[in-house]
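Here you get one chain, nothing else, as structure tokens; it is the form predicted on its own.
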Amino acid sequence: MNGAATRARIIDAADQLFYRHGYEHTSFAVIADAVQISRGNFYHHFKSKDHILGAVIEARLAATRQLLDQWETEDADPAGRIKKFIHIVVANQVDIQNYGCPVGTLTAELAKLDHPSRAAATSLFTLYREWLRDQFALLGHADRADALAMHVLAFSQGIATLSNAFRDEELVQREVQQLCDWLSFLLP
């Protein structure tokens, strides 16, 4: 296996580990037994866990660009691509009601710890937050898109974290509707 690919793998690795177990409490014997690798050859590819954490941050902003010029090209209407945003829940629910939303476990861990690293993950949230204010600027919201965006943002997060609390699908599904009916009320 070439260097590029043990490097991606690591980093895989390292994203679902962060994302189960949190930051603080994965190893780098960890991550090297998840993918099998000498720890020898760990260190050739990252230096440090901190050196692991922003590849892993690095690696997730580019999969949420990914996805949110996935929702551009599949849906013209800026109504619909918010929904699909608000339904990320839904379609992440069994992740979700395990161990919480990817972000802000992330962004919280890191909080706490008062890591460097943590305004390069809250730039998880600025992606969603300025996308979403594109939307609701589309929707001829512009003097209020911010505050639109930040509500959603706010909400769903509010929707992950009771759904990893009571891990009550219903409740999801209901929250999730109420988001969309909201959203309703918005449009032109």
Contents of the next structure:
2 protein chains.
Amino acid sequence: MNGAATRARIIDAADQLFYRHGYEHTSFAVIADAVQISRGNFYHHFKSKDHILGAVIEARLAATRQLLDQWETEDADPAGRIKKFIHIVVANQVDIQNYGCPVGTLTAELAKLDHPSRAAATSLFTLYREWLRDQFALLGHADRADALAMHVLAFSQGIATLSNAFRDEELVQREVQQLCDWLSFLLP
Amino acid sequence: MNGAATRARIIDAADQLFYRHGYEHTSFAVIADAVQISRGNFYHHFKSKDHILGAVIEARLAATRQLLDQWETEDADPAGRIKKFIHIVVANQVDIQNYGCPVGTLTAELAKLDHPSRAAATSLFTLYREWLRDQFALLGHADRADALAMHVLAFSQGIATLSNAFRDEELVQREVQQLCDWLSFLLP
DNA sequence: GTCTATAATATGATAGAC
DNA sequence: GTCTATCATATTATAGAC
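The structure above corresponds to the form predicted on its own; please give the structure of the form predicted together with another copy of the chain next.
Zooming out: every chain and molecule, the one shown earlier first.
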């Protein structure tokens, strides 16, 4: 087995397990089981569990950058791009109902653990924040672009949290619709 | 030492520790340390760690009911009561910055753990939901009172999550102001 | 009701053979 | 690069003395 490939499979499995069951609750044993390697083999690829978390966050950052870039090429209209972001909670509805938002729940857990990677997890939020800010600036709201970005971000987090708590699809549809209506009032 | 008093002190310490460091991360050892009892003594008062969690959620439910009742007597105006709810994120800003919303973060953790007390934790949300629904009904919006309640709930959760992630006080002030403005448009 | 002692297990991490 | 064997520790939980 190629070393880099094993490393990638560890990151991939840990990513999913951290999301579904939380960082702390995910032991080496279950990751090893998912990747089909022995527990001892881990330490050839990573120094510690914390280092796996670091690699997982790096991978999520890269995936998020790629997603945002893709949206830029797919949609020439900044408003359409923002709508794509707003609809994440609909597109990922099943996962969010079961496990919440991957970014929001990770930052919350790491804050409680006072974990060294807490800042890195927050930078996942920052990626969305700055991208949204750019879109609002393009729409002619440069003066309050960051505030609008945070507004959208906050709303998405709120919907995700309640979607996870109540598993209510109607709620998600309704709130997403309202946020899109709010957005349309900001268009030139 | 009185038995009931010890039990109450265990619940109180566990409540704080579960909130600050998460349920799973909080061991018997640290609770015992906080309450100043031995680990073995726990099992005279509770069958298991899960049972402590159950008691903590019960206590939180009782405290929440008391708070909502207090707001009813303090403020005769339903709009004023809703504003009191909205301002929770300001009143508890320091704790929320450090540990997030006690309800939102607990439900999220228990969902990931697929924990038996998950539904009980969600009922904390339901308490606020139904209380807010009643206030909106009193304001003459009985037809969409639940949707409005969930809107306020979602927003508060979003603000709490971002307040915890970014520790940004201005964001909280700004979003709370906006939500209050939105509320004033609903008044008769 | 509270304590000490201890069981049974799971955890993150290391050593060394292949 | 992967494995087995193992360490040191932490965890929930129990047994029994006081």
